[in-house]
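Shown next as structure tokens: one chain only, the form predicted alone.
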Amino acid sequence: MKKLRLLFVFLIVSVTAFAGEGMWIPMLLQYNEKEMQEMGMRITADDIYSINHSSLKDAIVLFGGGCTGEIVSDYGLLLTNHHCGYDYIQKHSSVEHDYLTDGFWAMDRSQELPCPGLSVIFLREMRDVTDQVLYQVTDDMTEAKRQANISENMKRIIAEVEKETSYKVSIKPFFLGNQYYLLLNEVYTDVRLVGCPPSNIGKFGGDTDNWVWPRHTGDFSVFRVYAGKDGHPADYSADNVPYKPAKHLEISLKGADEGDFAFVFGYPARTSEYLPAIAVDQEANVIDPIAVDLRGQILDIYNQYQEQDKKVRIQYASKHAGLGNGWKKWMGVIEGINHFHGVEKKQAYEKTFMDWCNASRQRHAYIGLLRAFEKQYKALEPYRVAYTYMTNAGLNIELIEFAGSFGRLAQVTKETPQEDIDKMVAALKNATKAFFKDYYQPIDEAVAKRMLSEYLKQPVDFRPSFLNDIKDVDAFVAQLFQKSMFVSEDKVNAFLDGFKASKAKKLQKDPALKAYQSLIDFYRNEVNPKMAPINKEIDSLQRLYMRGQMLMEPERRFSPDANFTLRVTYGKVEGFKPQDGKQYRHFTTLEGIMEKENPDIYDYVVEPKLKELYRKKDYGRYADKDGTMHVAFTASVHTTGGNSGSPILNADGQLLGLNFDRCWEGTMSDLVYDPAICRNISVDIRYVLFIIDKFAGAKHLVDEMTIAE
């Protein structure tokens, strides 16, 4: 293992460039400091991640678990997506309060609303510590031993940290298991809802522009983190007070010119760029196919209610917008992995990799990896079938999905403790009234007729038990629906009330309840217990392969994969031709927002004050040099899900944007990255304070903010 750890050291200081490909470890950034600077960064790594003093990584948190968010005030004022904080906007709104259509502003910070179970993150520090992860690990063990030496190693590692410190402690793995990093991270639990614009601005163009360039969408909102008055984290109370940061970002009124630097500095969830040729082709012409069609299916039903009553359309726009996203992003995937030919490059870098393998004798160890990925490929490949018919279509029928909550309580007995059982039925009191809040029963009917035909396409072997008993959907439905007692809150309701262990045979017997019992036992016994050992066997082949990759080219800089660790991506503000005769440039203004206006479509409505600015021009300081109101920009930096609402940064280290989508033909960058065409999009930062500003009269936000004119 001492030989692999030096391989890692020389191929993190190589010094070929790849820019803007590539999601890099900022306590590594040395590394990658001189490139930079020679693309035109003025500042250094050490302004950007340090231990030793505040740095850029201070002022940058992981949102909510699945996003990225930016201090931007000496009071814990928080900027990210309106999409990143859209389920808090969307459970503070009703039909008298909707702050979706209306947007909300807190004039002063008693206004600010609480949004329970949000939270930040920041990193405080990272530490390699791969030696005693690794410790005592060969390469002649099998891969269970492998994995429970692995895990015993690093839960000592973790309790020996945690007698030092009062964060909260975790490792990760990077290079596929070749390396692991231990994080050190201080979670705050008391953030708030302070602003967001109208959803015809924050989410102007909908599922029709999502993943889409030119794009005109001032994707924003702000939050405000909270500390205890001793500045550590604590529980929401009146008593509270603003997060004051070890660092805030500055923010540039100067925008973003074509070829000018600019970096990325979030929280990238997935990808999958050391994939073979076979695990690509499976996910974009077999697994995401699949995916497409059940969710399209299921938006139709949605947008049908939702266009003929506003309640519905408030209570479905956080789940029309979760099921939309990953709709779009997978036809994007799917187009972009087949037009630009992702397959076939990879399929020619496999037969260089076969190549170098059968040009050594002491490279015969990875030949035949290749042959092997083929082999598990091919037999995982009707159980990942099965799981996407599970989750999309079964799953996504919410009198199922939410029976399946009740599922612990459905197996208590006359030996579980009372008090155990009061602690599940309270919970399940709060998740009942939260699920009735946003159910609408004749969309979830419609959604079950709709997916349960579907699913009984497949398969006898690969679908569960309860679908062979249905011999007429739409009578199994209708039947299902009328004799749950989850179709109704106060049923719900009038069941806990006084819960004794006694009334669980009865809950066992709903058959909401037992189609979802019926779901999960196909999964536990049928489904994972074929997948998990190819998993494993795909993982030992896929660390073995990117282990050989890097030997194969040790003058090659590789970033690792993605795994909602904080890091640095960067390119340049630069427009793209996706295609023969199309060009586009790099930047959109409020002028494309006016010429899009169709009052008749929801999503291209354009509110009146917004109208009325731009007929003024009315656009203070926060108009570009050539006059106009810019709205959104690309640049050729590599970003991923979980950079949402990630602060995109200039040279100085100032804030020019906030990522929040890539371009349509790049989504297939989480596997196969195209430096031509793989582009991110951000709202203009100036856009952001001019909608603050100018449209919401909450100039007292901006000036909280540091200026850059």
Contents of the next structure:
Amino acid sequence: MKKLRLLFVFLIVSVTAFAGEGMWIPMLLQYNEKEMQEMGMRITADDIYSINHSSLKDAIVLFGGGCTGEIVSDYGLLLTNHHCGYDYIQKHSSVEHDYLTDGFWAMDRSQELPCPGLSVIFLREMRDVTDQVLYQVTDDMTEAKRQANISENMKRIIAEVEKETSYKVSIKPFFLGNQYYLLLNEVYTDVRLVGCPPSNIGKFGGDTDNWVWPRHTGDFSVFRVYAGKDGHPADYSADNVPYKPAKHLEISLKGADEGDFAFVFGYPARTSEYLPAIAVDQEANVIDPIAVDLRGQILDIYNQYQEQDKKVRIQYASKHAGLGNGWKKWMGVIEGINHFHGVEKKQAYEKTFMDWCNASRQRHAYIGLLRAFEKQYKALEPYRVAYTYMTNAGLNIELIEFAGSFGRLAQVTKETPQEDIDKMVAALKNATKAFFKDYYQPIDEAVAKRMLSEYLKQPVDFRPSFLNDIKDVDAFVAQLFQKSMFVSEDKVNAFLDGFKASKAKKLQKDPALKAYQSLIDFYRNEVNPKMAPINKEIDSLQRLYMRGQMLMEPERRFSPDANFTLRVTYGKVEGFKPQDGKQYRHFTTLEGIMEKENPDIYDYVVEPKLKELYRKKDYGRYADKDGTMHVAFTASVHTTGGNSGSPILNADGQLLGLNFDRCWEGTMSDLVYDPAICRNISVDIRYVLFIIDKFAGAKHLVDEMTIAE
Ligand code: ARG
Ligand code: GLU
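Following the display of the form predicted alone, present the structure of the form predicted together with glutamic acid.
Every chain and every other molecule in the complex is listed next, the one we just looked at coming first.
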């Protein structure tokens, strides 16, 4: 008997979340407070999230819909990553004003650059609405009925709350549909670019070092949030004033030592920690390898052309970074899952789960789960493959993708009001200008040839019909680029001038638009109708599986998968052992930049000014106590995409740095977290301030911040 109890205790201890694992809901942080304080935290859960007084959460934003940013002054000054601001920096860049290469610094507020389309979102409050959302939802309902009830309930709740607030109201599912939270958000749309370092600082190491430690990237950019005179959100206007936050982050110049407590506060996008083994296996061994292969081929082509021409290099910089990022990450996932036995670990867990199911009649509902997963994932696989080809081998042909944006115009008829048509045309003219600014036809033709050749290897039933007309890929591509008007800005504009419904026919005949249409039809008629019901089924299995896991381990603190809501994750500043015999230190320094310097390799060019500062050791108050300039550091904090730009904070809630990446060896942490090798990477805030102050001479920005020395 005693033995049994001991075993039980052991089980509970071993399944409690590892320090480091978990993305916690800020409003429930009181449940983690004790552990956080035991790890060294000196503030309270209430200092981090409160709706009764200002708290750290008031300084955190969802930046541009995909990253995190934080407010660091009373005048709306915001820090995020260079790669998060990249699109906006790139849009303001040309060969004459090459802010990507040279950096940009507004020396006063009048020089700050508006960024149309960029917004930041503040979370004002969140509420648990699980009971209301699941009102009259029962276990024996069909999935369709369940969804219908839930969306009815949600609509009603949102409408009620909207009556009492001017904030944006939404509801999101957590724990795969076992819980629901309501979010009150405020969206600011006047956000301006204040500064960014040159790419050989902000993107130092480029795609070569991306996802890799040791790292030396000064991955930061500076923006400012503006508000109307009343402090409320307002669209861009010269009369707007800097946003005054309820709280801005204090900055620590002390750095962090190995073992120090640290936490990240931000917007992780998506994790899937509770999948069955078969799903992890499919991801790492079927889907990711296809995407890696296709994207790798496209990137080879980009590289070849980008090396030859400065203009092309700028034009394809952002596209390259976008494709390259997933490509490399997925390689890490494949490697990590296989090397660290992610699938086997899940299988072992499933065995425990099955034993638990079999131990009691009451767990009957869970017994068939794993077999059902097996069946559904097998059925899903060919469609996931088809989808992966469609997005990677089809839609990465820019001509086809661009033509697709004219799809709606191609559908207009005599009945469509001319006013609507004119609006569409105006929007398309803008899109056309933006497209051709960054389009280089030889690249696209080469990509088209390579991708269509790959696509043709897919079984006929799993690819779009336009491929069936291809006898010779080279000839097909040559024809496509000859006949389509979408290769020429002049042709497109001439066509759009004075557009009438009668011209829609001509548009429908364009071969690039036809190819796009064929891709979309294939998705709409073949892939989605098959995939959607399977995914629905998987969702409901997954919901049940989640509930089963929670019942099986009642003592475990579960953290819900990331879903682009604000989360706190915590761990320690620490290095790791990537391989037997190898040990990584937790920080890098400016020395490492000098070691990597290579004037012949674009990613490793070092600015003369930076070298000069290094030579003179002119680090001012930003040097570490060891006398060197620290550049980046690693910690065992569970992060994912979307956490880019998130603040990493110390035990007192002061800013230590900006999270910008993970170590490649641990990118599988989206599926399986392993505390031994999963590390996030941040740029040291002292390096950020050093660059702003000493390198760029923009000390006025540092003066706005609150610095704790
Ligand atoms: N890997 C980081 C992330 O997932 C940084 C990406 C941007 N940097 C780059 N070199 N492409 O977003
Ligand atoms: N660079 C990622 C981002 O943009 C964060 C790195 C990660 O995936 O952990 O969100």
